[in-house]
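Read the single chain below, which is given as structure tokens and is the form predicted alone.
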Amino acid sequence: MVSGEPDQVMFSTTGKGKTMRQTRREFLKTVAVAGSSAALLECTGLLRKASAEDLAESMAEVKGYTYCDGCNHVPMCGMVYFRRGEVITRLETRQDHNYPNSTICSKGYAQLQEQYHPDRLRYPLKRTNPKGRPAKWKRISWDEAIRTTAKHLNGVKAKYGADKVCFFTGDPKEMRPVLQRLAYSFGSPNFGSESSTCFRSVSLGSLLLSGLPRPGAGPGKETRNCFVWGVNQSYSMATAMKSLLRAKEAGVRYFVVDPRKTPMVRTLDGFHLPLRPGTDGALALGIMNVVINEDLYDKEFVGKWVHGFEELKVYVQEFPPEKTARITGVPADRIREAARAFADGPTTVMLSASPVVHHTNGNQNLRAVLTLFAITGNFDRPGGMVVPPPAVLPSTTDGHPVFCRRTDLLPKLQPLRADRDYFPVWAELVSEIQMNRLPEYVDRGRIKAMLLFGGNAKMWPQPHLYQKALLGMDFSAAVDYFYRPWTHDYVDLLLPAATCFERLAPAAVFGRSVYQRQPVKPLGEAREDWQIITDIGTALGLKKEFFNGSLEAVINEDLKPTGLTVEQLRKAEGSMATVPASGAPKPRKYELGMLRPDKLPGFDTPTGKIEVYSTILEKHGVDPLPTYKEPSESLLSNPEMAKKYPLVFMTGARIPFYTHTKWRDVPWVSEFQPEPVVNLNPQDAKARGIREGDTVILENSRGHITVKAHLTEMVGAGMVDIYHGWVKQDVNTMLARDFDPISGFPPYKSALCDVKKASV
């Protein structure tokens, strides 16, 4: 069991009765020790005695395929793993893999000391004293495990009804799909997502706007202008720098909007629109301005395809490019050339899952973003934002509406979602619930038990009031990969999970080609969480539902849309097939009837037509146009606390070796940045007397954390930035609960804050 919390974790030797720190070097050294896998199967505690046939045979090095969870948490890069016996020894990057850019890197590599960390969960533990204390546990089998677990969920299904039990996912997402199903097939509309807090608010905005869940794409071959909108993917994802800088050298002129000068800026010579948090709105209005004064709007898209542009042409008027560089901090003359720069396209967007959205009027900041593709006629155009043809399979986000039976089950359901009250845009467009009122969901009683796989407690601000949720419920069982005590303490069984080496589910899809993972034995008493949740499905009495506990089965279901069936994939060469097209992609889908259900043409939205004056906002009584308003902690918002806390505060940014709170339990990762750093211009330090690695306080008005002060001018003056998820010094606990009313998100960008040396 981890004895420590995060930023503490040591990497403890199995059976050696001490603890220690293992770098990369000492690891590596210890599996090359005689040339053989003997000592690493020492050290990771799966052997204790071996026969000479054993070892001879663990001599001999295997080769299988899998794809990396490290970054996205869906099936990404490709990787060779190469094995002795069981024991994985070395990985290297998949070559055939069509993920664009596959490369292994920091993180995949780290997967090698996470699969043999001593502290993994290996049994499944039941809890033997209350909850809420540190967690004593005792280990069942997993036959009690599944009995349990089905016996509490069906009991309160009995007493309260099964839309009382909560089917959430956080990481990894590969799990999403065959919840879902278990979810629906159970009776309850209430299976949500760490997307509460992610990806879904840009799914959602785009909903709105033009029927279509997934806006933005890299640039293509006739791409002009790239615009970056909150994206750095040199550390979020920097294995697509490849492409990005190949389009570069062929012609392609970047603009990097963001508050902060991101490697992006600098890599990719882009023209940087520097904006003051949360004021991505205001800059796009202001872009707009200029694009409709100046009549650079494409007049024959906006006649036939946009609703609501009369509207949106008076509203722009009030963001003139002096007013707009005066909320955003952006100069007049980069907003005209950015604007005109826009309309001269083909131009397309690269949007990331949350620095537009995480704020109180993020929703509506992403929808005028994303206006400007309407109103330049930029979409799905080629070399603007272009919709890709469908996919021979949806990704595990977002799973087979089909299989996840989000087509016959959900629609009776709908009316039982516990978030219907709080959220309705969300609830009408987003089939998963809204999990950021999880508290008073629990409170009005309407959730009662909750089933977690890789569930985080303090992923949400206010963290200790979702700690209260979990403890209040009747039962929740956890599935993991360790035990978390911010979490775990609070729940009733925790179930040890398979890593992405260990499991067979899901397949992957990249363009045309479906790939199969050849899983090694898990250790201990792991299982993969298809398995699991097939399992429970069964106990709950969803036999035909999950193939009487067939996981083969259950993925052929999955998988029934390609044509594949986990048997051929075994047998391909690579364990990967490719799947025909029926024709060459086309541009213009809306003019071919290829975006509607009912193959009219026009888009899938009450009008028919792109929605800069949203109908179903309207309906719901908020704001149909993409109106912009100040965070409602700002300069300009609040300027009473503004004096005394003066910073605007961003967390949640990307670092390279972290993703969230991944990778905390493992040194090769966690000793890159082994403790909490606030990043500070130097201008700001300089005024609170400040220097490099100084022990700092960051406070605001709900509390205080002590960090490290880094000195950046990739922070500009007047903000900080400091990234999330060290449970000791915890910026969610600074977080106010003020969630934007379309999406529910909360505001981790825009937040006030102060940092003032701390006395030695």
The other form holds:
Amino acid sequence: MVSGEPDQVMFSTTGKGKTMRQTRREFLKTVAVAGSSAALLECTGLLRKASAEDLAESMAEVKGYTYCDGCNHVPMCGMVYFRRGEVITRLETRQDHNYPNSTICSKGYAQLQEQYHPDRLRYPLKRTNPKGRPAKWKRISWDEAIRTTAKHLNGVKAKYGADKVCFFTGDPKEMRPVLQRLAYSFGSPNFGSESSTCFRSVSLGSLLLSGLPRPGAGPGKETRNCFVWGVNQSYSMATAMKSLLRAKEAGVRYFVVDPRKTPMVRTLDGFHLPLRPGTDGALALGIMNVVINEDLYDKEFVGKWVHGFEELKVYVQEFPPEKTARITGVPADRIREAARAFADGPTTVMLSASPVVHHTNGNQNLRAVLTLFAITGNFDRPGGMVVPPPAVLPSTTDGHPVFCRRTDLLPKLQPLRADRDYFPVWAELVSEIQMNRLPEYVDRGRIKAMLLFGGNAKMWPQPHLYQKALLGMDFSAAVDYFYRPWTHDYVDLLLPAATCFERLAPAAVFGRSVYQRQPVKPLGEAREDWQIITDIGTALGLKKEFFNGSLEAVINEDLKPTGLTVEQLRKAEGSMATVPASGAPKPRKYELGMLRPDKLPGFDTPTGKIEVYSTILEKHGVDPLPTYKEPSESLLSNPEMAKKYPLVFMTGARIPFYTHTKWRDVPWVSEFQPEPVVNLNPQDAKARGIREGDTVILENSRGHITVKAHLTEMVGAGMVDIYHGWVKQDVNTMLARDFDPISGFPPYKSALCDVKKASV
Amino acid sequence: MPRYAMVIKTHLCTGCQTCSVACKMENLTLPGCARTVMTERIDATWQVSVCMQCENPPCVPVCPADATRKNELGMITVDQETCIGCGNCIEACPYGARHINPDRGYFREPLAFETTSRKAKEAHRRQVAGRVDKCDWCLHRVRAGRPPMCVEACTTGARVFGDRDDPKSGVSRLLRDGAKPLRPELGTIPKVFYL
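For comparison with the form predicted alone, kindly provide the form predicted in complex with the partner chain.
To see the whole picture, the full complex is given below, headed by that same chain.
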């Protein structure tokens, strides 16, 4: 997908297996010609004939394209849908908008049941009773919904200031670019998302170390070893599995760092480093101890490009393999073997968004992991952690910085951020605010109103505080597919979102390829997020920024740097356009001045080097080295509590067919796990007299929930693993609001607990 | 005529259930009627089963209505219009591949894609309450030159489908590698093999 000649636009058509190479000018001409054919226009999702079709014609199967929002990942997998009339009847994988030779996952295929679910919201709703009680809804018009929202937001702006309005996105991610544009144009820096419990801590740790926002890379052609560090893609991104298996066939050796013996260990024939949750930093420091003491690091790279290596060298002496084994539970010989792999050649690491950073010491742990790959010279080395070239297409989820107004408006608004006093490191380096202190922001009058797109009040530890925060606002409106009482009983308006089959914006971007979806008519009056935001923006008086409510004009503004337009993409009928690369792929971009805005060699950090010793953390009074601290609630840090609650409790990891709270009402997937289940090691279960399927109580110092026991050797002895997102038996009630001081992340994966059989 | 077979590379199955959901979507099976059944073992490996399409199918001779037959491709089919729902075949199948359709769908009312599919007379998706349903290796797809849906959807390539008579096919290679059927002692001569 990224192999097109640099100066050519590639244009391919799914299903026909044809690929044409053209210049951009020729490409645009082709789509214009194709589009002029009336017959072709009728096949497109947007220009087909109205209801006058006779039955036979409307029942013919017509193909269209969209991309899946089933798991909220990036990139979203391409889907081919087949419709008869306006009704989509089946789905397939779009091969050219996916990992090569791959498939969408269970959630992708299950989209069909979600799309036509009887409970989907169809009309804008206004509550008729006070917030905080089971909502009584009254249908209103879109006109009233938009006017009401604009009136309240402008009211809060006039009375308290624009920054008192928070703009929040949960799931999916696609409206983020245009919502940032709205927030910053309105005058509020307080745009936030679920990424402040997910990807942004990994991103922040990487920015601190190297100035690069996206750490880690899958195996490439030259890769010898690939560390799969806390990622279980067989569950969380099944669509990528075939690529990893192909790399194994090509000779890549996998090391799987995971408390659980996930299917990654078996399918990739991985060397397993089964660590105790929350000890990733210690393990990385232990491996570095061997790497440094056995001279396996890259001396030339370290001498030239690493800041603080001498301090690190001293610090890692505190982590000899035997001691590291006692901390992490990983045998010392396994630590040595992992370290010696670095002598074999290019080594990369795959990191997921979350598990390493879901601890009170998470960000330092993450920095320790990345430091290991830095001192071994694997940053942007072929086969190592390759840095992708600058994107030429606007990211579907982050948007183009200029379109989002991150470059011109946000810098001036920074002093008004609600999170500044709580998480200064975050506030300096991450454009979106850290949402985890929302209750405090509301208590202190920093947030008075909120717009939520796919927001969920129960995603945080101690969820009742977040429901209370919503309750305490002057105004709030939520946009969603379904009425979710645990969130929407606390808002004023509930607006129906169009699904991924019904949305036009944003364009589907996969690497350098782009196409436009062909939406079917939405159910009821469901409206797509980008249109809702465009309408609100226009009603707020931001007519210029939101082109007087024209969705197409807004999308064109987003596409501006590519030279493409909605009209051109529409005429391409879903075919992929591939835009030219920004240049041939080049390794070691730090030598070439490609990583810094001033074009000087080096990394985009204050010292221009990889900051193993972070000058930014030093400035904020935080440990500059990636020091290891026990999670604040752990077997070693809290032995008294561990006597009563001897098991480590992990939550938040994906299972293959759910995404957080989503999918429970879609029976094609929910029949696999209709009720909450705790995964227990058979030894721990036996010691407690628990058998498969027993009802058990999971408890700790903060609360308890009642769930079913599932016995599996995937979970190591001494830990339990439970999927989150159940409304009644909610694991988040058992977690502490004990946030990582650097990232503000909650400890989803290191609480202590115990399990006992429920008395019958 | 090709001699189709399926091989399951057990060590590659992650239990992601994409095969199961793709099958439900493709064939519009009813609640509780999984055509492909996935069973988890305590060591987190999975037993994958589908209809074995036996050469010597115990289900065919016991059908009093002649609804279960072996077709020209050697696949075992059920004609749900002719089936009387007696359940003889369910008892006869040693692999648990058959089930009776319930008289309800997943929702109180059929969803739009179900009614539209029915209106369009998509024969392979028609499910009759009280009649026997089972996996037919997506005969409608195989006849169109495509693999069964579960094979196409498998996220790790753990399911391989092809012609045993073609020595270059994936299934031929895996059979040479020693893929074995389940319970060969029964004499059913299954066409599904496990590695």
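Positions refer to the first chain, counted from 1. In this text, the rigid core denotes the largest set of C-alpha atoms whose superposition between the two forms falls within 1.5 Å. Nothing here was measured: the structure is a model prediction, and the numbers come from that model.
S.K.: Taking the rigid core as reference, does the Cα of residue 602 move 2 Å or more between the two forms?
M.R.: False for residue 602: its C-alpha shift is below 2 Å.
S.K.: With the core lined up, does the C-alpha of residue 574 move 2 Å or more between the two forms?
M.R.: Residue 574: C-alpha displaced by 2 Å or more between the two forms.
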